[in-house]
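One chain comes next, on its own, written out as structure tokens in the form predicted in complex with ligand AMP.
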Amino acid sequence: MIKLYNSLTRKKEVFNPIATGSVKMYACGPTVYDRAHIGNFRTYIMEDVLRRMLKYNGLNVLYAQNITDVGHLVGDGDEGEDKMEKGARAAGKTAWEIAKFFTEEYFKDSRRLNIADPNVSARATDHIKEQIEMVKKLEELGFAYKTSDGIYFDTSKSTNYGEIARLDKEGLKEGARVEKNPEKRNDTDFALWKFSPKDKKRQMEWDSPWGVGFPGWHIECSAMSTKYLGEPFDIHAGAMDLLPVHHTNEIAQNEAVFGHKTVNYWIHGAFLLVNGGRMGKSLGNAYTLSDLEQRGFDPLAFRYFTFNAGYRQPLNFTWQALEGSAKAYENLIQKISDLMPDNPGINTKNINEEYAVKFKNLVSDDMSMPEALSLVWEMMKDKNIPNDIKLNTITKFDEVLGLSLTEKAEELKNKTSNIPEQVKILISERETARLNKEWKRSDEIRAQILKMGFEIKDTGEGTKITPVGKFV
């Protein structure tokens, strides 16, 4: 059994799919003016893992995203300049040139975090006719009005706009962040459409029925997930920011149109903070994965870390932590390789089925991914179990951990065995300087077996030798 917190409902709930054995699932893809940093790769991975649980689960899922590659303004309201376009002047590029240069490094910065490619990656530049229709609809069904910069959605309206949000009116337009436009009905009213500046030439612009310009940042999302999802689908992931302002809208455009609720489920993961308060790209306190990977970070040691909490936990991020997260993640990659025999024989496919009970019902309740993880250590530390059937369970639990362990543990092995001849020597040499007690030449030994390239350590079961830099 599935259970997943919906923030529509605010409770955790059984999840039943539409369909019986497949799930549509739609998330909110990164806005493409600048490198995705880490806080937004927390909610990436969060809802890679909700893909893996259900794939484990035995559901086939179809999964959409959307890259944002226009109409999100600098305020997240209606207000100021496209993020594109502001990004792009500062690039010296143009706004299309960054948009797919940061799409690729998107995708490059994903595929090295294990997230799997979305089955539908839909750019919003690319279905500008989509979008058109769907404000047309509004408008014919009276939920859009004109001002002299755009067409408005008017939030008074909808029968239970912000419901989601469960914000009363003032929270709304607190949430609504938006500079007062005199021009608009209500504080809550959003934008459809926006016309390009008078006095200057926009580099994204498109006819539409009420003047050139450029759609809305929500209406992206409302056209993009019917058309490639249709309606009802199943599960909406995104952050926590995401609720009162661009989700509350998406709600809003889509009831209006379809006369329905048209997503189920609506998942939202928590922040990545730093000292407290969000990681954010305009707030400069925002690191990207190359930052990581420059310090000599393994990517899956990041993924590892957002593991330590809840998705719905805000985590706090410290380069003490993820080092933590790192030596802890390098341990259980270590220990798998010790599982590994030298002469692999016939290989049974047997896992532990107590442990893979338990291990599916954590990630199935609201993936608790804390406690999965702690069962994993225990099962690594259980001496009941046989190396084989170990190394066969971890195999499977990976499929949604998605950290690569087996891979690594056999990259690990391999180099471990080919330890070169003048190493084992010096080994051999420490080993004796050692039973004679001359520390200081062990030590020296120790110092040049490094500088060959390889660490060791002396651990309860007898020393390691590990290559260095092994992970990187």
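Positions refer to the first chain, counted from 1. On a predicted model such as this, the values are computed, not experimentally measured, just so you know. For clarity, a rigid core is taken as the largest C-alpha set superposing within 1.5 Å between two forms. First, how it differs from the form predicted on its own.
When two forms of a protein are overlaid on their rigid core, residues whose CA moves 2 Å or more are considered shifted, and I67 is not one of them between the two forms. After superposition on the rigid core, the Cα atom of S442 is displaced by 2 Å or more between the two forms.
Return the form predicted on its own of this protein as a structure block, the form predicted in complex with ligand AMP having already been given.
Excluded here are partners and other molecules; the one chain stands alone.
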């Protein structure tokens, strides 16, 4: 049984897909005017785990994600400059160039985090026709009106506008951070299509029945999700900050066009804090994956770090906390490497069913990743499970975890097995010194081995030697 917390109902519900055995899922992707930061990637990792968990339960998943490369205005309201145009000016490139560059960077970073590519990656600029058609439909149905700067959605015509956000319209107004527009019929009305400024030409603009311009931010997700997934579809996921404005407006558009609910489950991930506070470019703490790598961290150590809190709970990022997760991840890789035989024989592929059932129940219960990770460690320490069964079981778990556990462990084992003969001699000399309680000599040999690129760890299970540095 799969259970998911549905933002629409504010409760955890049993997940029942529309079609038996398959799931249609959509998630909001990046606005590609700059690199995605680790706060963004916490959400994308959550969505990847959700997709993996559904597949782990035997469901076929059709996953679509948008790439916002036009129409996302600064401040999330309907005033100000398009983020793409602003980003292009700052970079000294065209909007098309930066969209292509940062889209490619997004997918490179995603793959370093073991986030699988979506089945459909839909760029807003490739779907202008579909967005125009949806705006035309809204206009025909009486939900749209024209002002001097664009075509707007009339939220007073939507009987349940703002239901998902549990906010009154005054609250939604504040959430959108909109500026006062005297031509709007209601403060919460939002742009479906914006006209290009009369005094300058935009880099990204198209002809439409209403004049030259570009689509509003919200219409792209409505048009593209229903194009590729149909309606209704099962799951729409995204970050918590999208709920009060973007997703509220998506729902209003969808239900106006189709006349009924188009998404059954809305899944939202909580924020990543930095040192207990807000993350932001203006604060200089909107770290990217490259920032983490420059400090010597493997991207998958960050993926491991995100499992320290449930996806609906805020998670506080500090460099110390990431270091702790990196060490735990390295330790897990080391233990898995120790399970691997030097001369692999016939592998039965059997797993420990007791732990497997517990793991599946945890990840299927609204993605309880901290508890699932704790279970992984419990199993690793269980001395009653044979090494081969333990190895098979952790490999199975990694279908959801996405941490490349056995691959990293094999890599480590290969490195460790290639210890130079001179280092092996020094290790033997150090063991002799320790037996004779010659602690100073033992420390001198340890330092000598370290200079040769290997690190010695004295554990309850004996002496371990690994290559220096983060091997994962």
